[in-house]
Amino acid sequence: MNSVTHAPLAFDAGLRWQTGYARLGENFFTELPPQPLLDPYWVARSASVASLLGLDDEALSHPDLLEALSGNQPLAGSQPISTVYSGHQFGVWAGQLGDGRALLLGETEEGWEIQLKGSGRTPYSRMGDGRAVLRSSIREFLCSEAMHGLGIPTTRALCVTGSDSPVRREVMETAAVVTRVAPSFIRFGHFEHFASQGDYESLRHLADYVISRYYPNCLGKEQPYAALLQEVSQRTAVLLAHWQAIGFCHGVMNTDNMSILGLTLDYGPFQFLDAYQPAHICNHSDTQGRYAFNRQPSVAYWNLHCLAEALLPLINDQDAALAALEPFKQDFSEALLANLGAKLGLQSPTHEDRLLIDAALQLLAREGTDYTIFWRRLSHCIADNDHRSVRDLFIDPAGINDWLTTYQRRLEKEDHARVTSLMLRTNPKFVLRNYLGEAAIRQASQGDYSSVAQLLQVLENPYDEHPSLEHMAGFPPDWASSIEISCSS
């Protein structure tokens, strides 16, 4: 008797879908199903993101949802597609790229795109296997939610599902899929792709879609495409100011990793600074230091010039395109001043306060002081009027003593209660340090996901004290400096 194999039934998670990116047409994407993941299991789930999507506890723990988000059965109403884009990688034109290991399931009626990353080969995989590994998926899941907890614009992550299926990177690892959520995953590279091909009709179609869907204020402007460029530039400036103030290194700011909505996108070789070293390079693959921490704002500006060049056939006025980029430097500078001023408890920092801020950063850089711990201790030291814990961070007491004296004099103009409140909700106690992620990954590779769950707990609320998890807020151990992260991370 011949056996008959039936396609799996679609799982209805209660998501309501609308036609989003897929309405643009077939030259923007390829429609294809995900590749099944053998014997999947839950690794991590975010109740916060589930709530965002309207998924209740029953749906989030349902075995059919596990299968659907691992690529093993359809999700009712979804239309999986991989999108095509191009881009500059490490400053060099790389040509056509695309979603080489990601599938966009669709957009919900509430405006959230849902994407599987690690779901198998696509036409844009460029000889890759289309898979993600447990290590990188946990890192992306945790950092997406950590950035959201810090109040920084970012894509989100619903869950990670794993499998014992082997995947080769530098060494043999196991497969995983991370489910990502965002208003849009459109990148600078989507525009670069059609501009590079001379397909200006598709370029216009894409720009019109982005404007009508995400930037409706540009519709009535005399130069709507220049207005779009300016708004993207402003959002990017604000994003970079957040990164620099919190001490976040992205690691691979290629134009195909830049969000058209000003979101932090694609968590690969990221790192939160331990010691404050402005020229720190977190990506082991970045041999030239292009994406060093202190170069991130200038790289973002360079990437915006690439976007401007892609949009130029629509703007049709080089001066107008350059004018749209002009506010970036001032917007970034003002946003950075506001963010760093808030770390000092200053609600309305002045340009004169830049000297105080710069002096603090120079002290940190001179001794390689732990960035997160300095700011958190400073917050408590002002609240308690006891500077000893801050002074203990420095070998040379003279510099920090002089700075604290100047700082205390500046705070005489502020309301003390407001200062301490602002500092404690601006300077996090917890960030996703590399060693914390590495320790959780090592446990997860042995089937123990408890550390991932604990990390998620503190990273969702990084400004709270969490006294039972105090060990996650300490100095990094000596072995942390030996961790190497690369583009495969």
Second form
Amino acid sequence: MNSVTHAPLAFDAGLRWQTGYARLGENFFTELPPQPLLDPYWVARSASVASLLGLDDEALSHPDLLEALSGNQPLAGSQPISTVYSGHQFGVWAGQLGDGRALLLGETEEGWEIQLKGSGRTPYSRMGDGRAVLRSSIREFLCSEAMHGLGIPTTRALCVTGSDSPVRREVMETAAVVTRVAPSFIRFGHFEHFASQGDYESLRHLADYVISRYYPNCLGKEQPYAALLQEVSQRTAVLLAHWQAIGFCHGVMNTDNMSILGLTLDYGPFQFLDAYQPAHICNHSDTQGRYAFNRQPSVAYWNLHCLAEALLPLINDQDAALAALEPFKQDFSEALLANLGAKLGLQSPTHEDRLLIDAALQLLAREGTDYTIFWRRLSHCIADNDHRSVRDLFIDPAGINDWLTTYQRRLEKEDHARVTSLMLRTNPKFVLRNYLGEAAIRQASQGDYSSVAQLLQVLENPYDEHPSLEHMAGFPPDWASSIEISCSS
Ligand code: AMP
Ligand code: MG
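What would you give as the form predicted in complex with adenosine monophosphate, now that the form predicted on its own is on the page?
And the full complex, kicking off with our chain again.
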């Protein structure tokens, strides 16, 4: 007798959906269900992302939600699709890529796209297995929420679910799924895809969708597509100014990892700097240093040129396209000056202040001083009018003494309380250092998720003191510099 298999019942989490990306039509995606994940368990959850989606505590701990977000049960009202895009990887045209292991479940009425990452093979998986491992999923989850806590534009992460299912990377690891949330996961690469195919009708359809949904003020412009390019360029400049000021290295700034909304997207071999080394390369696979920390702004500009080239058939005017990118350098410099100035407690830093900032960065680079600790200590030193803990960070006292004298003189023009309050809300006490992530991942792979939860707690509010979790704010241990993070995830 034939056995009858029933489709699993859909779980109704109470989410209300609208047709977003899916309305673009068939050549933009493939509809397919996630692949089941054996015996899933919760690894990490973010209550703050849940509340964005209107999910209460009960929904967030519901066993059916665990099944739904692991791909074992449909989520009522969702319409899972994987989208097609292309891109330039490490400066070279890579052709068609696409969501090789991600599925967009849909978009909520409030405008949040919900995406599973690691949910199995798709038509765009190429040689990949469609899976993500626990290690990289925890890193993506924590860093998404860390960036948000720092006030840096980013995709968000609702949760990580894990399974004992083996996944082969350099060694055998286990599978996990991250549920990501963002207004849109559209990448530069989506535009490059249709442009490279000469499918200008789809290209226009995509651009019109992005403008109407996310950049409506471009609609009234004489050149709406050039205006779109200019706005994306502005947002990207602002994003890069955040990364450079906080000491964040993305690691894989391929055009398929660039968000059309200027969000930090696709967390792989990223790193927050420990020692300040401007040419630091965080991605072990990046042998040429293309994505070194100090090259990120120019790589972003290069990527924007790829986007410009993709949009050129719509803009239809090379000069207009180039003009749209022209403000990038100034936008970036101004945003960076504002961000670095704020680190010094200066609300309106001048170009002269830039010299003071550069002098500090040179001192940090010369000795490889810890970037996060320097700025946090400086904030406290100014608040307490006691410079010792900053001086202690340097072997050579002369440079820092001179710098502190100049800086103090500059601060005489400012209101002390405002300076210290700005510094303490600009210079975080906690960042997701590689070694903190590694230690939490080691525990998690033994089934203990407490450090992941503790890290989430401090990273959600990284400017607060969290006295009981002080150990997460210290210097990295010696082994931190031997951690090698590659593209493998
Ligand atoms: P990434 O380097 O993570 O940005 O990924 C680049 C491309 O490879 C994207 O198209 C991904 O979807 C795809 N990809 C990465 N890892 C996998 C995997 N394990 N299975 C399928 N596709 C993958
Ligand atoms: Mg990617």
